[in-house]
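Presented below, as structure tokens, is a lone chain in the form predicted alone.
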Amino acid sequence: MPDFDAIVVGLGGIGSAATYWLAKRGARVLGLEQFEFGHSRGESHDHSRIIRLSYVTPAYVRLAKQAYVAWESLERDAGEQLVFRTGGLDIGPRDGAIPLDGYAQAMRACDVPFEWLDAAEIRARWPAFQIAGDVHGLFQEDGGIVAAERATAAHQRMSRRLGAVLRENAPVTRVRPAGGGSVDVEAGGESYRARKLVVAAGPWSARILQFLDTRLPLEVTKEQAMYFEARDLARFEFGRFPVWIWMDDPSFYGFPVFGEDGAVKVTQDAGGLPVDPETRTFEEDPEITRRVTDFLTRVLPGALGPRRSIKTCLYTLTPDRDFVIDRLPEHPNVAVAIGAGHAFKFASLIGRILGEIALDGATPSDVAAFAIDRPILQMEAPPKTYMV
């Protein structure tokens, strides 16, 4: 008999929600951290990240609608808001190179409300943008934030509270197949075996997949996130201000003063170099801060007072931007998910998902496109696009 019903490697924000969805489903689970809870090493932790329906495709845009949903279910059972909706707005030159008809149509065919707005009347309800006559953006209302490193805790929380077995300092040594169909993983010196094994590592992906003969054309990047005091508060406060994407390319994207007083969030996405997980530095990276120096000086001046901090990241990409979450086609009782740098808003939806394909072995919910197993994953040296 199996110890376990599944266990989860990896307990950031993907994992982290598979173990409260799994255990949520009366199943035996044991969750795996190779570092401490709440640790920083990774892509998961800080304050904030943004929530939005807008999004470029419609399976993406059906995707961030039951986001919302399952962020709800959790937000019940913790007693604790996760979700604040601030509104958010896609911002962009014309002819940028994040063209922004893709997103009203993929919203239009979800019933999703949004606005077109221009350049004047972006800087009617937000002074603070100093554009110019040829951007233009999207306003959707639903837009918002993630309480980034509260919504995981809640996630572990409710996980004990629902039976699970949660434990850090618990690096993966070992993953393989073993008889009846289970998997037997060897962990922070213990073995422990189960019927079904999920794999939300993250940067740590391509080491625990290679213990199944399985690898794919990932790149980690380390990324920087940097609060500055912003010179005009007022105009960035909580309630006042939008989370907001520049749509072109570089692509920057902020926040109104969340997590941090008097402080406003702005960084560059996917801006960072190529690391690897296990020497990655936490210094700052000086391009990603010229470059966020120079937007904010000609785009948005007021937030660009002393900075207070900068903190990194690290984004598990695919060569496509678009997710994996699957299982293994030669291991079935394996289910995987990547979140190529943009999950952490889908994270609950992608743990209940990786839950119904592990224990059901399907999903009701369109992931087709982010199957494991799709051509560019194939690949040996794939083009890249990382624009989302």
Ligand SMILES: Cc1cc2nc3c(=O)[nH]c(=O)nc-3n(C[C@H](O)[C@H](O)[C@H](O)COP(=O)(O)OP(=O)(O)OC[C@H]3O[C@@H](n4cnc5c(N)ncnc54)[C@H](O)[C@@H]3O)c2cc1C
Contents of the next structure:
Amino acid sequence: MPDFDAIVVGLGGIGSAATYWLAKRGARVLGLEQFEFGHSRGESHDHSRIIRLSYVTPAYVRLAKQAYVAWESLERDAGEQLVFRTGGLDIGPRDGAIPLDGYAQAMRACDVPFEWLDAAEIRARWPAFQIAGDVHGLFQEDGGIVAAERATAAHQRMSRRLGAVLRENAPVTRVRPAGGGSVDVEAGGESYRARKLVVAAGPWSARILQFLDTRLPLEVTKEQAMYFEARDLARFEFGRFPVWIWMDDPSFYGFPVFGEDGAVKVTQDAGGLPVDPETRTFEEDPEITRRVTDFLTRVLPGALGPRRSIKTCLYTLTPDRDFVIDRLPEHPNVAVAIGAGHAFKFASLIGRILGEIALDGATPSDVAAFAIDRPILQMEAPPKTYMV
Ligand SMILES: Cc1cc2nc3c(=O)[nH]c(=O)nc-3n(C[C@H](O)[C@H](O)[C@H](O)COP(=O)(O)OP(=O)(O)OC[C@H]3O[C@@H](n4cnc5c(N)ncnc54)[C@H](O)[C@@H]3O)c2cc1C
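Output the structure of the form predicted in complex with the named molecule; the preceding block shows the form predicted alone.
Full complex below, order starting with the chain above.
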């Protein structure tokens, strides 16, 4: 008999959620993490991630509604608040590279309430924005923050409480299909057998998938979150300022003060250069710094006080920026998720879905758009669309 019902490779945001939901279903679970728990070499570290219902297709909006429910379940189990509603503002020029109309239509189709705001209304509500008359926005009151590091730690804590075995400093160095539909995994000098495998390896996914003769056209980039001591701090306090996304090319997003006293976090979306996760550095990217600083000077000058810190972080991008959430066609006992640089808000839900795919072979959630065999993922040199 296999040692475990399921082995989860990678205990970042998504893998830790998968161990929790699998264990909650009563499965015997082993989670394997190559570095120490909570490390900062992958995609999920730092205090905060934006969560929002505002998305560009109804499929994402429906999934986002389910994501809030999944977080509530974890919050109840863990006895800890992990999602903080601040309101979310999608904002940008009317002729910007990311039109807001699709977001409005998708929310309308899913009965999500929101408000259209013109520049004067935006300035009146949040005077920190220095914007011209051609700027408009969509405000959705459920937008907010997931306390990312605490959420991952809560998933891990609750997994253990439910009987899961979680190992850190246990790099998976081999995966092999075994007899009877099981899978053998070597990690940290030990061998394990399980009925099901869940791959949640983030930037290292390609290396795990190649053991299973699966290749995806993924690109890993090094992104950079920046913390500034806001000059005009009162306007950026938690409770007074929303999370926001600047919907143009380049696209930026940011937070009210959260996680670090007196500092706001601002990031360019998908502004980083491709890297290999093994050889990447943790150095500042001066081009991102310049673009973020120029943007703040123009649009949010009150945020631009002394720089507190920068944190580098990886994105694992699919060419269409959509997730992968599926079983491997040739190995149906292996489930995989790729977060495409916007998955933390969905992490608990994706973990639940991976558990359903692994244990039941299917999920009630609509993940058809995230199939691993969709045409663009079969292309040798697919066109890349990272603006969403
Ligand atoms: C700067 C930045 C800002 C972001 N902002 C947002 C946001 O506001 N909202 C949002 O929803 N999303 C956001 N994201 C995206 C989101 O954080 C990621 O999509 C999500 O964290 C991906 O989680 P993951 O578990 O797939 O990856 P990871 O957290 O990288 O986890 C993968 C884990 O697998 C482990 N692993 C890999 N290979 C092996 C192996 N061989 N053996 C054992 N372990 C292995 C790794 O060490 C790692 O811990 C942001 C990302 C970045 C970088």
